[in-house]
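What follows is one chain in structure tokens, specifically the form predicted alone.
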Amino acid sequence: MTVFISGGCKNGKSSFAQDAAMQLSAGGKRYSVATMQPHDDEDEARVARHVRDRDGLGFETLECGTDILSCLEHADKDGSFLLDSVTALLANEMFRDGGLDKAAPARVADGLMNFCGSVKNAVFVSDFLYSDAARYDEWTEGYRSGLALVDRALAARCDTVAEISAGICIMHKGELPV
């Protein structure tokens, strides 16, 4: 089973997706597969939280900020994967030469759709970043629209897509392991 989890920072989704991941996994493999390269403070406080969060359920951390599949290469495909997040995953590729990589999005909208072929159970985490109606520099928007790509290519791929906000989940597509 696979399930798309988006919306707005700080609303819950990790917790959420976590949860969906432990049921997912009946007692088998468990694995959080970490996007996130930290650049700051604010990121390492981050990453300790989520490393927190997991701590003693089981979930072994597979480093991987680029190429997503090649976490697959250490890991049980039967097992659960909880993927967190598909919005970092895309700035690492998009921006990890300095520059802005457009070919990123597809790319990484390809190896998810991998990624999801390829194992019983996968939980991706995204981040909701379209309610403003600010314009942005070419980069920001660049990426706002690749994060789409991505987010609307997982969202039709997935079994179940739900969104959480204020903690609160909204199902759109599907329905949650139980």
The other form holds:
Amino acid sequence: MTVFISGGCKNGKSSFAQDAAMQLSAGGKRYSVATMQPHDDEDEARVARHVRDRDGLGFETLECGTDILSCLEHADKDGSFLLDSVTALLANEMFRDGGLDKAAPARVADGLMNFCGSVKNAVFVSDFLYSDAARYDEWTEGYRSGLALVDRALAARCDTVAEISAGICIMHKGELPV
Amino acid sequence: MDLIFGGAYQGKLAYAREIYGLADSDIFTCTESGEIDFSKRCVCALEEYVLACVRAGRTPESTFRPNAVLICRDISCGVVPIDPVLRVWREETGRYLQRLAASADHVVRLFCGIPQTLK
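What would the structure be for the form predicted together with its partner chain, rather than the form predicted alone?
First the chain shown before, then all remaining chains and molecules of the complex.
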């Protein structure tokens, strides 16, 4: 089963995603795919907190900031994979060489479609960045439209699509695993 | 009159094309000119029309043909812009969406390409 979760920041997405991954992985391997590439002490602390929280729940952490399929090389594909977040994965791919890689969104979407077809269960977390009144520079707007392309592909492909708002789940497709 | 709204890049126009069988010739895309071709069934990017109206000090028109399909971006959920024009734009677009939604027969919000019927 595949689950796509999005919404605004600090609305409870990660918590819903973690619960979904726990339910899906009952009796099987559970992996947490860590996509953030830490850049400073604050990032390091955030990563350490996530790893500590999820180790306690039996998640094995797979560090994978780019080339998402590479994290499956040494993983049990019959397991359940929590990928938090699509947002970080695209940023890493799009700005990896210090430039703007306009081919990254389609490549990331392809990789994630392949990922969905390769594993038994997956839960993806993204961020909803699309309802503000700002006028952005070319890079930010390109990133925003690119993330939306990846989000739409995942929402079309996944069995379940949920929006989390103020800790409340709005179902757009399917059901969350219980 | 039907209203389709949602965030940027959520698949609003693709949804309208599919549901209403729209051809390119049925669609008018608003620009900063502030003009609307009311003979077209589908008017999209209404948020750009609202911005043009804000700049011109006009009230945006909210009467359309009975079978109109209107598409507008939701720009209501971000930080208040520093630019005073964008600040008014953000609020006027919110008010405009309320007026359109009140008089629309159907209202659909798009989320990552998935429609949610609100009315």
